[in-house]
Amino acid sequence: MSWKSIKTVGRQAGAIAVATAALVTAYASPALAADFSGKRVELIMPFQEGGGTDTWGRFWVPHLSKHLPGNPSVVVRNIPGGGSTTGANQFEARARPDGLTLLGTSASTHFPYLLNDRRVRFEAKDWEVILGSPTGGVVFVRPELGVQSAADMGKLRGQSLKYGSQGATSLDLVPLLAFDIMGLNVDAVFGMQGRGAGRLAFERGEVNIDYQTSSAYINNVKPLIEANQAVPLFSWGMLDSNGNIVRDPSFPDLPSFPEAYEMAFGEKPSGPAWEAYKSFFIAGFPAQKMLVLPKGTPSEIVEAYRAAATAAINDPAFQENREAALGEYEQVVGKPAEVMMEQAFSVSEESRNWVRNWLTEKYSVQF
């Protein structure tokens, strides 16, 4: 995958503003063909309540209700399990193309699909994407480990670390790869039903290293840091317009993962593991969350949703409260979201095979 091609999913406020204005005009007339008056729209959330994707989806719900034609009620239905494949499989099998069922995805949904996981019963590339949300994430540890910042990362090597994981082929693939590249001795405790469950295990002291996506970190982890119950280390980072991993704009005071690696080892990361990490990082974070309709949804319904998302983004009420749920990331709607979706499902065969082999050797994952 070309780094240059990822520019579309970066934080490019000017380009998004132009695309947003165009979308308002393009979707104004077709949107009138769809009417959801008196209807109930269900947003399938394939995670438990409280995690980053659930927080993100619940932020969007009232704005969709407000801006969809006919102002339908929009409700969240949580269907956790299988690293999010359970809910996605149900969406694929049961959702009708009538605009009354949506799916909120994250990389925990994308990764099993990209890895040809046998649990997957959906064809993600056939979904109709409404919007995409880049996001980031922050790694943090318990203070008992004796570190105060990423500058102390060396103190973690050799210590026994525990991490509550949804599964090796979920979005946790990115942190598990990062921990391995960093040379940390991390025991992954599998079976968590969402990142919210992982955070609760961290709060109870059952695990001592964790990460949360941006929205969950801002809402749920910062209070732990203020109470001296957690120590932030680094963010995953974000892509700049040239495809370089730079500091996350939501967490400018924290080093990115490549920076943290260089602080620990005195050199930039490189090698096959690093190349594989970058591929799945891109699929997992710059192109992370998506709101989709099922295959075959009529164009007038798809365009009504895109118009509603565009109108929501321009709504002062949306802008006033967006940071806690979305971080400092521009939302991508319509055709740019289609490009984002294409990028998310374009991991190279070389990186796919490397990661599959690593997962089998490290975690006995069978494909």
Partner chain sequence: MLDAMLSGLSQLAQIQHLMYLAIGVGLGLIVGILPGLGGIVGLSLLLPFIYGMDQISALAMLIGLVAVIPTSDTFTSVLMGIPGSSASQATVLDGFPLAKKGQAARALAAAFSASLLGGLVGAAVLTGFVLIARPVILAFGSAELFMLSILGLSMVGVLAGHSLPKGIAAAGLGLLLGGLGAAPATGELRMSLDSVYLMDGIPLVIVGLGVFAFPEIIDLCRQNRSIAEAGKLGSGWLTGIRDMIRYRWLCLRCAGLGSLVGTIPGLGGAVVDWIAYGHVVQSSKDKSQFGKGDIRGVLAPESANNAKEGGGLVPTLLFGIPGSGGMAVFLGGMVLVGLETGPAMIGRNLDITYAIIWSLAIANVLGAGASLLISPAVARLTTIPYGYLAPFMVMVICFAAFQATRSLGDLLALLVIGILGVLMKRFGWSRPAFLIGFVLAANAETYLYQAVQFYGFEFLLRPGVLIILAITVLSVWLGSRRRPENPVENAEEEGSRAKNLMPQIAFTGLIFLIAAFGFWDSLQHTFLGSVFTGSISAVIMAVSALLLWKFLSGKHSDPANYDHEVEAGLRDDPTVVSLSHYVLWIAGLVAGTALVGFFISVVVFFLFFLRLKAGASWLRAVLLTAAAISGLLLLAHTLVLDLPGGLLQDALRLPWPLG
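For comparison with the form predicted on its own, kindly provide the form predicted in complex with the partner chain.
For this one, just the chain is written down, with no partner chains and no other molecules.
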């Protein structure tokens, strides 16, 4: 028997044990509910210290500690590398389903999973989601292009557009796909160190089309719009409770991407490119960051975490500073988060292959 299969059997045995335990506790009295007194909970952060997802995780840490039963100390363990696959792989291999190890994910974790990247050694679908933090984003262009709003986007077609990107398989996959679906002739210039660098290139006039996530847009791009140095076109949109892409509540005056498409082409977007886009969009924006527990975590532990998250969200101390760290959107906890995760991680084989081919043909990405 190879080592791997021993491990698998071990894990299966563990899973059975856990399932049994869950069954037993389900029938037991509520006195047996999860209690973390005196424990140390570790949030595995597959990124370097600093940066968006790390800050997001660190924002949650004290609130979880305050609202979890027994007030455990919660600490962040940064395991950077491999575009966040290293940390996620370690979480998958080592975390026990005892509620003492969590993982913070972001689109950089979701995309390699959806693309079947060979570095991925985890099954994201099996994770138990505690909460999801959505974000949105807005696309804008330089005023020299002669466009006033999404209504006259037709003028953009045929013009040579440049976009500063971090890489075709990063979160930028979503805008690049969107531009392609829109029929825009966009040259991606790679090597940008983050969205901020792309925005700087936009302000310098080196690129003429860009997008920023919601809070960066509000803080840094709105002043440009007021100074007539940028023209907003559309937002990516947000998911409603039925899983439809609708207007982003943070930007009620801007059409969503599907609306902008309809304005340009007179019909709703459809086809394989659109189906593929939708999966990656959900995994990249409405479900951009998630807090998850390992596979097979007993339901009372999962519920304890969800209850703590809900209690935290209703805590005035949480509301005070949340905007800087979490953005403008309502945090998604419990069942709705499960639905969102299901949508984010269930890409069809067809869509997956379509995107992989598209990446290889257009950006010579080797898988």
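The structure displayed is predicted, hence computed values, not measured ones. Positions refer to the first chain, counted from 1.
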> If one rigid part turns against another between the two forms, which of 346, 148, 228, 92 falls at the hinge?
Replying inline: 346
>> Using C-alpha superposition, tell me how many degrees the smaller rigid part swings against the larger one between the two forms.
In response: 33
